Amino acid sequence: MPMKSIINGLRGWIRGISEIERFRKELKAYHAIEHVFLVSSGKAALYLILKALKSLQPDRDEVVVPAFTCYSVPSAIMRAGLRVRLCDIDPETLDFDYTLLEEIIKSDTSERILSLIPTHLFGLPSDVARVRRLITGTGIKLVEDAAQSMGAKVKGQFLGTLGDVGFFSLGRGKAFSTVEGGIVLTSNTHIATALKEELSQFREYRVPEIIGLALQSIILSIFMDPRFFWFPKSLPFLNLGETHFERHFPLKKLSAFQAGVSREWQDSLEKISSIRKRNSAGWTEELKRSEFLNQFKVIETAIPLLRYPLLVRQSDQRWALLKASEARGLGVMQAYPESLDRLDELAQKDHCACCLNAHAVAQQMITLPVHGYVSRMDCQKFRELFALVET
């Protein structure tokens, strides 16, 4: 984060609401969308909308997801009082089994189904229009799951503007980051209504969480450069490069010192978002020829990913893999641990049998950094990384 955003959320901080109504006469502008509401995270995002969406339809209580995606979208649900219902994946695309999908959605007990959640995962697409054609006429609301995936279009439509209502994370490590933070976007005046009514139960950030943002915005703006990221990493508090299942997180509303940071965010995002491209690209090119790498068949050159997902075939070479790189300071990372039916917190272990993809994939994955500190140099230590792990 450069030194000029933080000036920014101080100069916002001081400035009060009229920044963050500015931030969201922005944000409703960009995305052509009627109604903006701006919270504390992606999880508390998705908590607000499935509260309102309960609201609405209180005789509901199922949320379906897919059983590999981030551990913060059964937390919120669970969070919300509402339960988790598991589809497997289809390992080629990272998206639903659409045939087990339809069978969910068909299945005597699809009444309880509140909401289905489709995810961009790491910024690939999912078929949002499938999922819609899938449950209209059902009252089933499409909650659609843009956390990391801001700024990104599939045929000139802005994902998270495609469901009946979408959100985006703005924390650490997203395509556009105010720190901590998250966004909902709807079009629909019912859910808008019951949105704001479920946000006026959040509460306003305190001056010591200011406070502590603005230190660890300057902290990530010293040492996000990865040749020195083994500081910030080293900090308890920050969490870095971890992934929990946390039930008990913060639900606030944005603060004006977060809209002050977001100062100029447009040309930021389209700029972030060029060099993600161009080195997601870059590693299509680069590892199609690879003979123990298997790529994504959805991965395009237009697509911004937040990340870039692989499989590797063996286990022996993914994990050296991990090690190898850790030891350079590479930045290859395992994806989500484990797939959301093995989870403890969840208690479905009945489940297992069903999300089997999903379970493989978790076992499998590794993802690339495609961040604007990647250069020239590193790609030719990632060549020499995969080339000795492949021999």
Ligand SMILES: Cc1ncc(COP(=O)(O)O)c(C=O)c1O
The other form holds:
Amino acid sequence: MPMKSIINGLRGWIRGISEIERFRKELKAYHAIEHVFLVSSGKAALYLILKALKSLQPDRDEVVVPAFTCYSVPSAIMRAGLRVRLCDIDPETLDFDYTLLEEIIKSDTSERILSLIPTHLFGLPSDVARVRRLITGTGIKLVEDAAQSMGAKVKGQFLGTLGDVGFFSLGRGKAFSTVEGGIVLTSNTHIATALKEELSQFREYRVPEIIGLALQSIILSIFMDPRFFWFPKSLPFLNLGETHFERHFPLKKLSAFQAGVSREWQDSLEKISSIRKRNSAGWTEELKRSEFLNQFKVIETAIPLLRYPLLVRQSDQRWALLKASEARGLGVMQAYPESLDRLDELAQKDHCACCLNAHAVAQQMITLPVHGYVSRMDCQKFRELFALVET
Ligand SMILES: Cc1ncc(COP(=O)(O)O)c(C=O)c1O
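So the form predicted alone is up there; where is the form predicted in complex with this ligand?
The complete assembly is shown below, putting the previous chain first.
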């Protein structure tokens, strides 16, 4: 995050509500969407959406999610008082296994399903149109998890605008970040009215929390270069590079400081997206002949990925790669360590059947960085890293 954004944040804080309104207006115009709501995180956004949908259909209480996704998703569902229903994934696309999804939608208990959450994990687009066809006439609402894909388009349409309601995360490491934050988008008036009602229960940021955000922005702006990233990563209060099942996350409205940080967000989003698109395409080309790495099918599409996911067939090679990358500061990561069916918080529930594909993917996945620091020199370092593990 550049220093200029932090100064904009402080100016925005002074301007107050008008700064938040500016951000909302710009988001609506950019995405050609009727209603936008701003909150403190992606999980707060999902919680808000689910509470609103539940208020419209109180007799439904289940939410169907892919079994390999961010742990914030089940935590938001459970915090909203709903049940998580898992659908295993297609290990070649990370999207739902559509045969299983169809079985769930046609099952005897499907009238309990409140919503279904297609997820564009790492920016790989889920087939939202296919999900839409499957749920037509069922009353199930389509909630698009675009937490990791703000600014990406499929067939000319922004991800996040394809469902009944969608959301982005503005958390650290996302396509565009305000340290933390979440955006809810919908053009459905009924849903918007319910969202507005639920949002009135969210609190405002307190002054010490905004000072905390400003300090985090400063630390991140100084140390975001991968050569120095070990420093913020070593600070326990930043929780960088970790994924947790958080039961009690805060429910706040986005602050004017964060809205201020977002000034000129279209320009930075477009710049960052074009770098990510170029680097994603670069990885596809670079790794297509690899004997020990599996690429995902949909990576052919020109899309700005948040990180570049791959599967390493052999577990010893995967661990060797992760270890060697850590020693060299190259930023290869392991994604979510387990599928949702193996999480302690969900494992005992009868509606969470064993999901073998999701489990296998969790055991094999690594992700490569695609941000602006992945320069030509880094590519050579990555080549050496892959060669080291392959031999
Ligand atoms: C797919 C997905 N959904 C939801 C979330 C929740 O967003 P946040 O971290 O802003 O709460 C994340 C966060 O990384 C995510 O990756």
